[in-house]
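Next up: just one chain, as structure tokens, the form predicted on its own.
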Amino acid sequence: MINSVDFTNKDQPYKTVFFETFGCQMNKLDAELSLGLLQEEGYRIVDKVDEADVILLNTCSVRQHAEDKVYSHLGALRTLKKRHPEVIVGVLGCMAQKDGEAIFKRMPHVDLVCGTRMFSRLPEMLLKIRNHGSHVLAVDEDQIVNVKRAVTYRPNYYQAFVTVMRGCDNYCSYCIVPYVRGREISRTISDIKEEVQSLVSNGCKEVTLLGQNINSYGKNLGGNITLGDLLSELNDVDGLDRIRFVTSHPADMSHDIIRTISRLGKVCEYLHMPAQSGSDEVLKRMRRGYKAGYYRDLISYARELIPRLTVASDFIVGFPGETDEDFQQTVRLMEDIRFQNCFIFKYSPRTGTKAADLADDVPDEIKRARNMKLLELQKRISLEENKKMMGKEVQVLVEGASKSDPNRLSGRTRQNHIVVFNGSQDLVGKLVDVTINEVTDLTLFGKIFK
């Protein structure tokens, strides 16, 4: 959730807007630009639902917690619809996208379904609803997105998403994605190029690329043009500090695209390329397009080009036909690659994936197991490499005070570890040089160097 905003239009029929984000971090940005849009159509930001004239929950599919969570969230607000007629509640994202017209069947207080392509047409969808008093579903799969973004909002001054593309070709077997996300569409160099030169005027130090499928970025583009290209050009933006990208997938991660990166100083050494399995078996019916050799390969030539470079993954446990040497061969793989972290995740099927017409044949409590064993095993690794920083000096950005000491500050070095250290208000959004004398498996501690 974005914290409350101060809008000057006062004449605006809906004034406050509770806005609350689910899932991934293209999410994150969607609500950044649906608020930005609020906001220039005169709306206010608040942090508590009973003060909302408006209450929108942007939503995620990827897994059926991720949903049950939002219709928790939904049945609790109907009291206080019945209290509120007037109180517009809608959602929006993924789940919008997924279930359409049936999320009024379930939750008929609920105003406003909007999917993934049509927050664009948020304001005037509010005042339509706001006129007539009728239920509105937005869920074109046609609609292309294109919000001219206000740069001037965002949740860290410093650090700003980007998107470069939206959608996925993949079609991963267990993945709903690509059916609410849509197909792969690029933005051209020059539009992304100008928001970012946007964002560094307006204090902007860092910029996270964003796509589904971020390292086939530019195949509608034509001229043969790559996220190697992107990355270069926006490696020449006076003022910018840093450069990340999220998130790839193995099999269009190319030896060039790493190249490029191993040249490019703004480039942070950084890879968030998830796995998701270390049996090739797994990997097959997961239509993953790779074999766990391949990938193994791929991290091994990206380290040698790129020294420092660490590595994130995401891993799901007990998908359909997964056998105890399957599994075995994920906690290999985990331990031969030694990520800095993992997003570890039970297989739940998603209606409509092919994955969802294989028996879901793996029982829960093995999957909980499976699923507390690679969690434990991460832990323990992301100690082991953690302790490897002790008495090193590392560059930080400085992003503000700590969530877990607000007298201390925090921020993230380019291998995205997070820094906790003693300083003062006056560094935030600056790059600082930080001596690590203490580790967890989450975190490095530190003091300043002199």
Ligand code: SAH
The other form holds:
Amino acid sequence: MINSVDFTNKDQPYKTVFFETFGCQMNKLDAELSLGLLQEEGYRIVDKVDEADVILLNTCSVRQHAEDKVYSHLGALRTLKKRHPEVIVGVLGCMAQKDGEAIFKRMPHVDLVCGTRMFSRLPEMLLKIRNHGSHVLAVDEDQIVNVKRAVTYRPNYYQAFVTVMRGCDNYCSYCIVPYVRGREISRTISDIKEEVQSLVSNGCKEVTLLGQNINSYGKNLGGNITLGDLLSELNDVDGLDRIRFVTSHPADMSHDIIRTISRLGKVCEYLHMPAQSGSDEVLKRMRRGYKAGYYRDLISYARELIPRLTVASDFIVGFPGETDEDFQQTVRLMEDIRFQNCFIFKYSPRTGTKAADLADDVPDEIKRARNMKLLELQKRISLEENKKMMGKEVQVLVEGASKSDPNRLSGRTRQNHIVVFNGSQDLVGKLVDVTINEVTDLTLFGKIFK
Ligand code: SAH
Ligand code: SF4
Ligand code: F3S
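Would you mind giving the form predicted together with the named molecule, to go alongside the form predicted on its own above?
The complete assembly is shown below, putting the previous chain first.
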């Protein structure tokens, strides 16, 4: 896609970069990798748009709302670009992959459109724009992403996200991700372990393994390698305290993986395993590959083996043809399972997906009402569950100052509860034991006892 240009001139005038990321953890990690690359090339990261020589938006396409947000940000940059035409404006990530050339048409002040598999070539693309003043479109689909972890920019040293696979082969009928992220490709266990070891030798305590459909990790590696094998290997890494992994797909979550998790001390007792709906009819049209009963059984099995397990889910309301009865089944599933946390989304048709052929026939006010109802239900359940934590002693990895009260510290339990408590800044990055003495639906509050 990129023309052959002499990129040897490293004497670049562009030195500051503003970077904003939309979308999921994958995208956030791609942002970290991109920023790491740019820092290695001498760029300084700034947090104000008007201090930047290069403005990059790393985008998401999962719902229309996510795209609208990016287009409105881009629109707002038009005046800045008029005043400072030398500033480079770039669109990266999933929306760049999906909309490609059309972004230049709609937003002619954009200089760079760089898809999900091309960000490792960002430095040379920026150079090309500077040297030639031309637009760059880089959305090749057959590129394999390979960015050295060594250059990663990370917000803190004690936690890290690690990509274990890219892409998704599931093709749930509503979802754009397989189209913008491509086919599933797993990294080898040895590559991942090496990366985790190097992170740990730099002070990392907790890794979160990332994959859109992490339970099918290993499928393309041959030799029947599974997520369980990967977790077992990483559990042996000295100095590492916690392992998390997202996102689990119920249809690919085997009993074997659950058994493995239950016996590995470092793997946290937390699953993010989206149910999406409680109605078999809707699940079928979503092409999720399981029924609600299967989901219930899977959670029961997991809770039996992993007693302190918490579970989080995503739900889509207002999927084509979702009746009141379908919705009630979702409500019942939520009431029965009692998730720790849920993300609720209103269905948003995505062009090119299978569900886009179905009429988007649930009116927006009903989608909104169902969304509200699930949010309220989850809020009540979260509060009730959190109240059960009163008086309990929990292990917390201290993440930094609390957002709501900078004089206090905030961190997470192994089960992913947020805990706020008094303590000195030198505890950041350390594991502490906290006794819970107050709760809300979102937060536990407590006192360090050790
Ligand atoms: N790979 C993850 C996350 C995919 S996107 C998984 O499989 O769980 C995150 C969430 O966005 C999905 O779980 C789903 O609930 C929601 N989502 C995806 N496509 C959507 C759409 N077209 N409309 C509304 N919500 C959607
Ligand atoms: Fe989308 Fe389904 Fe893949 Fe998740 S598993 S990324 S919802 S297609
Ligand atoms: Fe993630 Fe959004 Fe892309 S959810 S994979 S950033 S479409």
